[in-house]
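Presented below, as structure tokens, is a lone chain in the form predicted alone.
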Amino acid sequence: MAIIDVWHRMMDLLPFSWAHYVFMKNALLAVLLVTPCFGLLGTMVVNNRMAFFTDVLGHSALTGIAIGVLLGFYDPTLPMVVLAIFLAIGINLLKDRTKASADTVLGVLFAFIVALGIVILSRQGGFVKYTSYLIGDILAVSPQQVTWFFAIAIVVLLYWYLVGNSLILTSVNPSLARSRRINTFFVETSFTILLALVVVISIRLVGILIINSFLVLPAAASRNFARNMHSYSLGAVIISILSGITGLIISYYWGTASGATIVLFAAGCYAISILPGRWLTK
């Protein structure tokens, strides 16, 4: 909390209006602490062409509130986590076991989730009480889930830091990887993991039916111009961040939602980045 406290006064120090309001100070805080997250992962979901895979853990956080409703849950963000980490060591191993395409693997496990939420959630009319998860609400943030951003953050900085080099040569070459005996199963399923609990605690900021395109604009924008893997993280973490700001602060003017926002601005960054980078790597 006193981390929050300083950055509350730094704010008060900023000479416009939106930056001395607290929910505000809260939702800027939580931007700059989650999208440099999100541009990380999303040049490895880009890289191993997981868009579907993200998106079926996005829509996953449907059942999971469903089943923390069934359970008691007041807050359902722990059963929304342990289903999505469920979910995403379930469709690794599946990956291998099963002879279906990873595709066809992926849609039959996003018809299933998606269908059993709503299901569960529309009993009564209750369906309703959950759309704001659908959208997210940035602007709600508390400076407990805050806290869990900056523990987030951390968490990737520093799986990207003892990971990263395995976790890069395994999404380029996985024959190669294990020949450096890299244990590639391990290093793609404990990104799985790290990714869905990234995009499940994120579900709020951003809101189910888009967090998924968030987590893919950044980096496939940098792609177009990077050069080389550093360049392309670097990008993405960049592009993640403006984005993000940008968004915010915009959505604060237009009276929008920051969520969606933030996501046209990122689409419009993937925009502009098409001509440069074709003229780039002529």
Contents of the next structure:
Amino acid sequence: MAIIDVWHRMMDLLPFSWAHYVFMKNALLAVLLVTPCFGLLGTMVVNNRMAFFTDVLGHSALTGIAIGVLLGFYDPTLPMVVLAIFLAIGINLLKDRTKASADTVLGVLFAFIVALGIVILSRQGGFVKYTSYLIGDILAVSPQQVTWFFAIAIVVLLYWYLVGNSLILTSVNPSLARSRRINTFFVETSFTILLALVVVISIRLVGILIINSFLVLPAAASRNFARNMHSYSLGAVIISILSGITGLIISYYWGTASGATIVLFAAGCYAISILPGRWLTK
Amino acid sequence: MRDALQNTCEHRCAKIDNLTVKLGGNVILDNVNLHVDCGEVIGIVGPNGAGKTTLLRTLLGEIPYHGSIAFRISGSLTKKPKIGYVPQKLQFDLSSPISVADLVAAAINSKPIWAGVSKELLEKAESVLSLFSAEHLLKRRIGELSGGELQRVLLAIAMTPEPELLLLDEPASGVDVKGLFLFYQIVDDLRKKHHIAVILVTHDLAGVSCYVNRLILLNRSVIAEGAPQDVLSDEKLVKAFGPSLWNISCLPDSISKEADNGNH
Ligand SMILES: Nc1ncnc2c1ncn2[C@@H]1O[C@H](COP(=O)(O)OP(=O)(O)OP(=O)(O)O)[C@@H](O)[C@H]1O
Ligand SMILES: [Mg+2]
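With the form predicted alone done, generate the form predicted together with the partner chain in the same format.
Let's see the whole complex now, leading with the same chain.
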């Protein structure tokens, strides 16, 4: 891809040793593409109290991989995406049908889906092969995957541009939204499908264990400062990108897992955001 | 007065016939018949759990039903009239960083507000809010508004753009006397100038008796219907609400009386 070539040349101009490794160039580009998406999506995940829901989606990747193995897929991305989307739609439909509270339903589903994945993958003691999915590996990102993230970033931006307002109104009150001729079923379903897609496609990057913090932490930190949706979204995106870049570079020097290092940095931002205002302004 | 209104608008605005709604196996609304003329304010009263909110949500098209609901706006049948709706309660996360300006802007325009609300739009939102003297709330977060303040914001949104049918679920609850007066004044204005039909669910019997054209007592089905004074002296209603009904006094400057003398 021409854009990736250009990016590589630009990186060569930087006076840092890490900037000259191909894997770091790709990793940084992937981070720059994915983190703003997570920042934006996270704002509505937190507003709608969907953090547990997205955690279930992330963990469903395990079962997706397992199904892929059973069906003989070489690359489990397709089964992972399909399963996560099914799950997202299923939960969305179930939500209104059952009397149990949402976190009970999700809790049960979470346990089932993770257990199923582990049982299938651990046949003949083979689970060790799949631990890389648990923590992810940004440095192993391929140029082809980077183009995927390009596509994802464009889809998320476009979606946010077209459906953002409807999403906000629906989250405040679905009936109010419907009275303004918003198709709330479409809004809610498409949002969950988009979440499923983004979470599952990024799972290679950051891993099943911590992918949810990518969504939740930047938004959670930003909302402690924000007075309106604009500053909220902007804050979440900035914190997300900053954590991504800083975490990646630090992990290079420390030799640690990049995903987790990024999350640590984002958690630090959250910690700062809950300090009382008078400490910060002094 | 009702006859006078019927003469100007040839058609009913909303016609609800044999409406039955079941939720979770229970019959919530049982064979409800309700005809609303354009330019008419209908008050719906009834005990808690009577199905008032369910009726409004059914009119919004949210709940499956048996029977028929038809809307006729300026002479032609329509499936989806422009509805202004004020829900009874919002159940959003109170700590959401959504400002009043955000909510108004998201409701009245399609430009994405997360990318920023333009100065022009901000002014528009301000003028929308000024309808209910709520423009000073523009920059506040919706989670930190008082009950009455939020109600004013929701009313302002429901009136913009001008709806063809206004469904109000206890919009007056928590609004102070001045706000209430403003509210009834605006509703009356909409009705007189624009022939908008208004369905108003309320427990504010004092206000309702002074400002609505027709009062419906709903409890699963229509128990009583007619002029407010007649329904309010109905003994069934007294049985449902208790004897406090007898002490109703109207606000000093009764607008509905003035409306009655109007030349519709
Ligand atoms: N989704 C639902 N499933 C089952 N029952 C429901 C559902 N929604 C409402 N109900 C029931 O329908 C009945 C009427 O509810 P509704 O909210 O319409 O009452 P209401 O007249 O608006 O009462 P209030 O004065 O308290 O606002 C209640 O008994 C309620 O429990
Ligand atoms: Mg109600």
